[in-house]
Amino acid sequence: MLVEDQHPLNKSIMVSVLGVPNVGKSSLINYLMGMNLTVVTTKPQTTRNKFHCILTVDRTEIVLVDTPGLHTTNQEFNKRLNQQATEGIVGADVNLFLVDLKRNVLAQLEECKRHFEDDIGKSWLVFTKTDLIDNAEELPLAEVFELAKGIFPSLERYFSLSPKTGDNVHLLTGAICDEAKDGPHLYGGEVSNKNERFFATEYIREQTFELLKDEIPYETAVVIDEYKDFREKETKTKLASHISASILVNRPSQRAIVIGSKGSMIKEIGTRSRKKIEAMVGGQVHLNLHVKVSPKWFKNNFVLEELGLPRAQTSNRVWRAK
């Protein structure tokens, strides 16, 4: 719904943020937002759903579309992640392709190209993690950019920056604002098109990635069983939120690890998650976590639908009991 009674000089723009896993997409969005809205961990392929993050600069509304990392896969779960990423360009005015300067830039773009059959429109190349490169300003980025246009002819310009330190991010922000068109804002002060329930699952899952090792974080998922707000009767002021969530694992042995000795691991996941959720909602949160064994949940269409991952065009059409 458009916000009524808007200023006549308002502008808006939608920007998709694309790239292979672990190039700094969510880190860049968090820096631009000025808050840790999206999940960021040291492990690749943390983002699983596309969603909008809304930033307002002066009278310009910037809608940033965070997307999962693009990668080649034959697994059902990952096919749906790729579908989420490729759908991120729908309605976008500019597509940002982020590439990690510490890795082969052209190989990253070749991987992205596999997922787009047609021309995707106006695109910019963003070299990231310049803080990890000695004398990054001396790199022949202009030459690399010309080679990159051979992969994505729609690339118009490039930027080099660091989502971690913020170096040169202002140049990208300014260019985005310059590209914005006159028009009403789509959101009325919200920071995302997702609700608190969504981010609660994200922040719990973030802690599983931070605290658990090896493949276990990738074989976990989080579903909200109950989310209730308790309010004062007269003023309707929120007093506290009660959240009950389940952490799904693939095998019984993983359940024991997630719970930990005498419940130590699940307690730590809960404590860290609760603090971050409280910071988001601005109030007290009562968080109850449970660990459930759901064999091969990442192949279970019922579970994947519940996680907000609808079938992709290349999805298998086998349905299993939930």
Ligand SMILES: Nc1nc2c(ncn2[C@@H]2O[C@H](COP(=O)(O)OP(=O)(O)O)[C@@H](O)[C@H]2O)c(=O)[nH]1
Contents of the next structure:
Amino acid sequence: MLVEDQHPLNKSIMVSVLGVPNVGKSSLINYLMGMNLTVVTTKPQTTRNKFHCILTVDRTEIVLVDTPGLHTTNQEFNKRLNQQATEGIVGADVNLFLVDLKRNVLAQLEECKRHFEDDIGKSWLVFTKTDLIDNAEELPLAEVFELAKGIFPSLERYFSLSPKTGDNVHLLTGAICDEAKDGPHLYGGEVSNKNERFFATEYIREQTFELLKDEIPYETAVVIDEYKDFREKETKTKLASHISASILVNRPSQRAIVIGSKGSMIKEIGTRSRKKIEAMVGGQVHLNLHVKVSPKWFKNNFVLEELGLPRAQTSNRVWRAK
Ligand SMILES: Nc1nc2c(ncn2[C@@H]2O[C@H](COP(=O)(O)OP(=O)(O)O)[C@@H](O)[C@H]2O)c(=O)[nH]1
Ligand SMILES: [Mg+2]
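Please give the corresponding structure for the form predicted in complex with the named molecule, as opposed to the form predicted alone shown earlier.
In what comes next, the whole complex appears, and the chain from above leads the way.
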């Protein structure tokens, strides 16, 4: 939509969603979006790329930036995840720092603090998972908030809510809308700046996190080999898309586990992720999955680039001219 064609009272705001792993960043975004767009699992560090999710409330466009959890690490792969997270504040009008009430709140903020310069701009503190606390309203949150300001002086206010049940989320939405400035919408009704191809890999990866144990999901990545979209084309079949994707694993023994006995595991991963992809594209999907051994893919610059994780400022590895 052309800027001059937009309603003169349009407003917009960009909000980054930050925090250590597993505090409910992706859950909050899904709750606000009213759909399971970004992947949520019980395991920490499921989100690997930052991306925009777009929600429109009346005339206000809210761009939410989902980010990987911030954590201390020396590994190249994790450094790139942290870079994705810290870049989430670039251009954001408000940064939300989510902290899980079931864990040490100040320790979580200290962990976040390591990754940012002092002046990070307007920031709000969001206490999450209130549903897991009896009498959450009796917690001395105002006092904790004062201590939190000692860590991030730019914190302006706080909220306490449950991304899972939605309790009090409306207070946050209201505050975000109040903060929005007059200006054109950037995305005309789109739900994300990432395409369906990206979400297809996310939904396959989500099932590896759901179904596989121990270190395996963390040592797994998904790349698309072929993505054909038939929806705009005249075809005789009802098929909406044909997708071939590879699940990369680190070691041959993991390949056997991902395939499962007589292919049962890969079949289950395929069936479950296909259903989610079908719901997204609104039609039948043909999904072909392969499992490939790619030793140490998480140290391989080419694979990391393919996964949308460019070099971080702190990267140990550099591209060398031949
Ligand atoms: N009980 C409860 N669980 C939550 C809440 N928010 C998130 N979770 C769970 O915490 C886990 C991590 O959530 P996720 O959104 O993936 O966290 P992220 O790593 O910060 O993006 C998942 O199992 C969620 O279902 C909440 O408000 N209440
Ligand atoms: Mg997440």
